[in-house]
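Next comes just one chain, in structure tokens: the form predicted on its own.
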Amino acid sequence: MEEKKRKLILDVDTGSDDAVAVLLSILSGRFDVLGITVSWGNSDVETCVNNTLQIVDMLGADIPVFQGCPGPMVREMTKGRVMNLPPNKISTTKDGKVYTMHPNVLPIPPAVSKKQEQHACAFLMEAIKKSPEKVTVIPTAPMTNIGMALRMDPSLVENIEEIVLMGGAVHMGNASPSAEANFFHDPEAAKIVLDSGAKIRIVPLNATHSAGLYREDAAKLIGLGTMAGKLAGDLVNMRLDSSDIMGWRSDQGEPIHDALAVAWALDESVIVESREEKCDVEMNGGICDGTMVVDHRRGYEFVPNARVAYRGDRKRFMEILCEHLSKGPKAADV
């Protein structure tokens, strides 16, 4: 008997890690994909749009594209809120040459479909309220659309099957010293999805960057001939130059971050160690703005909201990129 597909809403801030996400979540064939919204992060808006239009075009995929929040909630109306700490760069150029971790356009052909007129909260308060079924949430970029959407309506919490996010550190950082850069560009965006009562799992930098890939595993993506497999080997071996310039490599080899929260939501034993915690993110501004806090007491008060993934499995996680990535069309095709 064929397995029921479950009803999906991606939201993302397509740069590279998203669009692997994309890649997957489209070519899995285990969800059914109502939309993609879209929001602000690894790049503006409208840039991410054409990225995640891009992707769905390459597939001949008919799914719709909803272009949502150009900023956070709220942040950015703190004047200063956090001037003391440095930029995060995530592009340099080296004798002239620019490396970033994430292109404005990605190496494919362009886009010919268009955005959808419909805004992306307006959208997820629609699609989530109206399925018949209850909806998976997979938000890989800062949650602004999902939090404005809940802001809006809280009862939608009442038809999510449950959100599975990457973002968020426990005890590291990556847009700060101690925030992930999904929490960092919205906290409150965060806090509402992480107090809004749906079930959730958390993606967070120490189960990425302990599933990174090598040049090996870029190679065999490649070797997968397939438009799918190209793109996300070609992405892996941009992210890995771009860490090797900017000095962020570590022996973990190079976190496709996105991807794996996809990957967890299709498969359990991707994510090999978890705990279920209590999770909130400061909000107040300064050093530790963004920051995911993890209440690792167990009082007789605890309560866990969230299910944290510590440590991934990157030969799992290898496996279902090629088994998924493998689809679609030829390389030689496009």
Ligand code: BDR
Second form
Amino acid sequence: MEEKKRKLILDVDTGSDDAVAVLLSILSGRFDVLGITVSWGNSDVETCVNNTLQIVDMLGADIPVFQGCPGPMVREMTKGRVMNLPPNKISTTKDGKVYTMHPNVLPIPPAVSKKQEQHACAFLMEAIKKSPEKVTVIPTAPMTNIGMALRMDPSLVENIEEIVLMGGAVHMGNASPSAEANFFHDPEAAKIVLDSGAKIRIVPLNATHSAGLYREDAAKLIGLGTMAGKLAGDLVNMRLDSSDIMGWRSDQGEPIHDALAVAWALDESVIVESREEKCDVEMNGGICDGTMVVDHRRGYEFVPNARVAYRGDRKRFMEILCEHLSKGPKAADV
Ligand code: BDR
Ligand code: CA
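Having seen the form predicted on its own, can you show the form predicted in complex with the ligand?
Full complex below, order starting with the chain above.
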């Protein structure tokens, strides 16, 4: 008997790794994707919407895309909140060539379809409330949209199957010395989600950096001969190029953060180490603003609110990507 598809809403800021997450969730065939809500983050929200539409069009998928919030809930209202932190660069120019982690336009045909009129937050509230089955939400961006929807209607949580989010880090950082970008950009939204009472799984930097991809993986994805495989492989190479030039290379490959969250929602075995944790987020400004705080103490007050992934399996991740990105239009059709 065919497995029942899980109702899904993706919340993205496409974005190179979000692009792979979108491809994987649509092509897996395991989700009934009710809609894709788009947040600001890797770029302004309009650019992220356009990039998302490009992917949906490339796959010929009939999935509505909703534009969401253009900036964080309240973070920018506190003057000087992150004043002392060095700027977070995602692009650089060398010898006249621009290297970026997140292109402003994806290297595929332009979008022809249009975003929906409805605001992403309104869609999240309506779709989750009305769904006859519980909805899984995968946020891979600053959680402004889902945080706002939960703030307006906390009872949404009753019809959420689980939230599998990419964000946070345990003793690591990328947007700042100690904070991961999705938490850093909207700490209050992250706090609302963490405290919502929903079943939560978190894919932090610890997991994504432990399952990074290499040039050989990019070549394998391109070799699948599909548009999805080619786009994913090109984006992995683009990220590797930028990391190299910006001196971020580690010997653990290039993290494709957001796609790992979708892979975990699809298949438990891609994460080989995870623990129930009590997670919080710093929201009081200063050098640790937006830092995820995991209480490692275990006492009578220990009430976990999330399962945190610590280590992924790169080989398994690649198997999942190859299985699903081998579907859809062939690359020669571009
Ligand atoms: C996260 O931040 C964004 O830049 C990526 O798309 C990913 O969601 C990684 O910290
Ligand atoms: Ca993202």
